[in-house]
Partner chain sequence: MADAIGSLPPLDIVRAPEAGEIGPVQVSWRLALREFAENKLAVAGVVVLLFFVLFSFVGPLVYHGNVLHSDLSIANSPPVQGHPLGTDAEGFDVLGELMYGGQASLEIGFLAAIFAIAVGALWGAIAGLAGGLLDGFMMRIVDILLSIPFLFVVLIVSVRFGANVLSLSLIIGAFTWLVPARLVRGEVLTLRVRDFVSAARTAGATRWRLINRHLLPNALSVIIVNVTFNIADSILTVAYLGFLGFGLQYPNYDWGDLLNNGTNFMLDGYWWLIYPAGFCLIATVMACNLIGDGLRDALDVRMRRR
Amino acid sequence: MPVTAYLIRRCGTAVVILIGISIFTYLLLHIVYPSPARSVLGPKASLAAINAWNRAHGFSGSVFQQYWTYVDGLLHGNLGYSFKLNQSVAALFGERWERSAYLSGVSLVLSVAIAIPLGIYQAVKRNSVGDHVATTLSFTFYAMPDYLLYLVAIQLFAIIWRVFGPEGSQSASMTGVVLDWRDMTLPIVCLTLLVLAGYSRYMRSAAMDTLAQDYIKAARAKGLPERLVLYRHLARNAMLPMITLVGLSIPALLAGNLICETTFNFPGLGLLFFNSLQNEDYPVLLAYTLIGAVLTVLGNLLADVSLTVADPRIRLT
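For the form predicted on its own, could you give the structure of just this one chain?
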């Protein structure tokens, strides 16, 4: 199948999936929270005042009419309005998305950069002391609850030894956040360790499967230096499954940021979601869920396309 036709088909499928997710999420939130009138006007507001507020703000129609109004707003870049914070959801996200992207992006790059050589080393040195140590640490971090690692890191490195700050950077500008290494080291390192734990195990398994292939044996039989065998033949082919894993991890990092940002009080999208959950700010929750769905679909699409480009042997279906 030509690449263009494949992309068109996948994009069409992605649109259908996003529409289905938006309908399902909107209906669920509508059942729980049909109107923000009560929270805006107060618990003692009269029924007449609530009805008048609903008519003035578009909450008096049927759920299908309200959903269509919401979709029409999305098509025009309107993600809704937070009546709790008295600010548009788009503005709230615009103030915070760069922080979450920075935290996720740096952690993702570091995880991939460390996982690839570490996984290859473990596969080549299978059952060695280094492999056992790396495997033990990987399983420990993989099984450890996120918040536990964050709390232990804060207790040790921020409270007892006072090497780093106990919370993420509170700087108002992204330049300040990037330069504030003392406050950003713990969140980035902790999130990197959690992501790395899964990546390294996956890379180790892929490298071990690749080592058993005939072309690796043939390359060694030809007398090629071990360095060329590992980096030209082993690494290149073992990294292909990592492309899919990285693509699928993009939305997972968004969810992981929720716990990380909340624990370190880092004002990103994750902390915004947590505060909105406590305040029952459903427009923000709905927009966050939809963004997560978009990232999931785009992550899958990006992984499929990248894998196809990296390995032309894969047939587009």
Contents of the next structure:
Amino acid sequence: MPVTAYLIRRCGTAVVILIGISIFTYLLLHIVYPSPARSVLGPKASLAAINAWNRAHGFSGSVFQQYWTYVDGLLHGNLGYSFKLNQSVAALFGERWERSAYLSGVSLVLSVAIAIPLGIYQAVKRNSVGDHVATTLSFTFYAMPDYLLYLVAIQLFAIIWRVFGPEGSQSASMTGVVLDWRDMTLPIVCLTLLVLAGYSRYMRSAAMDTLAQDYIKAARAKGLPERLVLYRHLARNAMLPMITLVGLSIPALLAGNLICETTFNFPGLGLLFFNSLQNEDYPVLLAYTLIGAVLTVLGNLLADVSLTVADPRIRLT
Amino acid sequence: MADAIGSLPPLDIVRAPEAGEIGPVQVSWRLALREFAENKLAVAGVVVLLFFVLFSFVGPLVYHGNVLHSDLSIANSPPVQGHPLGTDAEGFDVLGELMYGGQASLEIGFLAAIFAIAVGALWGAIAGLAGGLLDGFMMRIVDILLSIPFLFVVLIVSVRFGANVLSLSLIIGAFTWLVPARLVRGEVLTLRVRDFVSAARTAGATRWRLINRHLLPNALSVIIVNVTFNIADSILTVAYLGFLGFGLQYPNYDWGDLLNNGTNFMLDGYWWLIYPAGFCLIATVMACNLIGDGLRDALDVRMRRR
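Can you now output the form predicted in complex with its partner chain? The one shown was the form predicted on its own.
Everything in the complex follows now, all chains and molecules, and the chain you saw is the first one.
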């Protein structure tokens, strides 16, 4: 039963944090953009008209009442309304989320799939030429502003050698986007390299910590072939911190997605966020911030739960 | 030793910890310095960072590049005599601009990191020392803010309030104190049950004195390592803001803004507008990361393998 108790408590914390996040995003919205009335009714609207509009749309009354209207809307799936685009935020996100999920999802899976073997290789062959090359590359990518890598890649592969397209797929259908390898290769590969830079550094030190453990020595001492030591004992244990890391890195992944979509003009949520910044379309901005925060909380929750499943040594107290 | 919190421990235990005692190990600064000096990469990081600090702040005194009067007759010129790194679209000298841009990048990096660590260390120390409900409340606030994608909030706030070095540093610092707060709290939690803290408390030290004189100095190693990483991250954040168009406003500019200007001319092949600024950014950020790694290895005794 301790697992159930732990899960209930962990979910309880998550709910508290979600409530806190809703308060934070609401207050931010309230401070930077108290009411859309002025931008809807125009600069010449009278004060009376603005007050009437505010009353009709739930922007009057005390902060608590307004917050309650906001939360009530959220719980009914109403993320807000973009008066600049004259469309509900939910509909805007519905059109675009698949593209962002595809771009980020593929890059994330690829980076994890490469980081684990690469980190183990670097830890086992510490200070070899391969380790030094990988470390240098990951330090460089890690220190690089994302867009510099994208721009260099665009210049080399799209402009000089003309192998790939200079911008992300503009196809209207999701199938079209997935099949459009010519335009999607550059964004996916570059984003993967950048995510990988952080993950592989982490994986290398996790694998090095695991290598120093006694059970590795024991496995070697009992004459287990090195290949089995690496697969059965090292890889399985060194992979565990990756679960937490992926959960923790969701805000960074969303930021990476934002820069990538902006640079490659790929019409996902990140590009929508960028365009909304330029239009000062705050309902969209805060709805995406809220979704990002919720994703982070869920990601951490999922990471913690899967870690208790994957690592039986974790004692739930 | 942990069961001795309630009783009065003799003071000399502080100087002679028992063998095999686990907990934050006292940092020997001399040993740490030697360890750090042996780390070639970290020393290279210090050299590079010092170079860029001198380059940005002393450079303009020595090298007088024209960054004030636009001269379109020499716009976008490749490196020539008098303009070692060419000129940009306004005819400004790129090398001179790199020096001024470096000032903004480094100032924001340091200011934001110092602001973040000051708030974070105090917050974490108070939460860790207070414990109980207050601790829970303070750390839930950190959890909440930590779940919100940092770049998004910084972008939203800087659309409204961004513009100069100080305001951007404050905005970035206001959202980066969370990780130091967590680290310092963790450190304080292990430190506060140590005997020297109980000794100070029995001797009548106030909470402020406990935090100020006993807890924070002992958490210093964690703090210093975090500052170096924070500097690197803040410099990159400003570069992102500049790239997206919500960074500093002219006449203030940082390396990210220069890089962003340069990328408009990517198709024309004006490499001198892109790669020097990119190199400065990468080299400085990498130097900070290397120093941070080196410090962590040198200060964290558990990491010391040799």
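Note that the rigid core is defined as the largest set of C-alphas that superpose within 1.5 Å between two forms. Predicted, not measured: the structure shown is a model, and the values here were computed from it. Positions refer to the first chain, counted from 1.
Once both forms are fitted on their core, the CA shift for Leu285 between these two forms remains under 2 Å. Once the cores line up, the CA of Leu271 ends up less than 2 angstroms apart between these two forms. Put the two forms on the same core and the Cα of Thr262 is off by less than 2 Å between these two forms.
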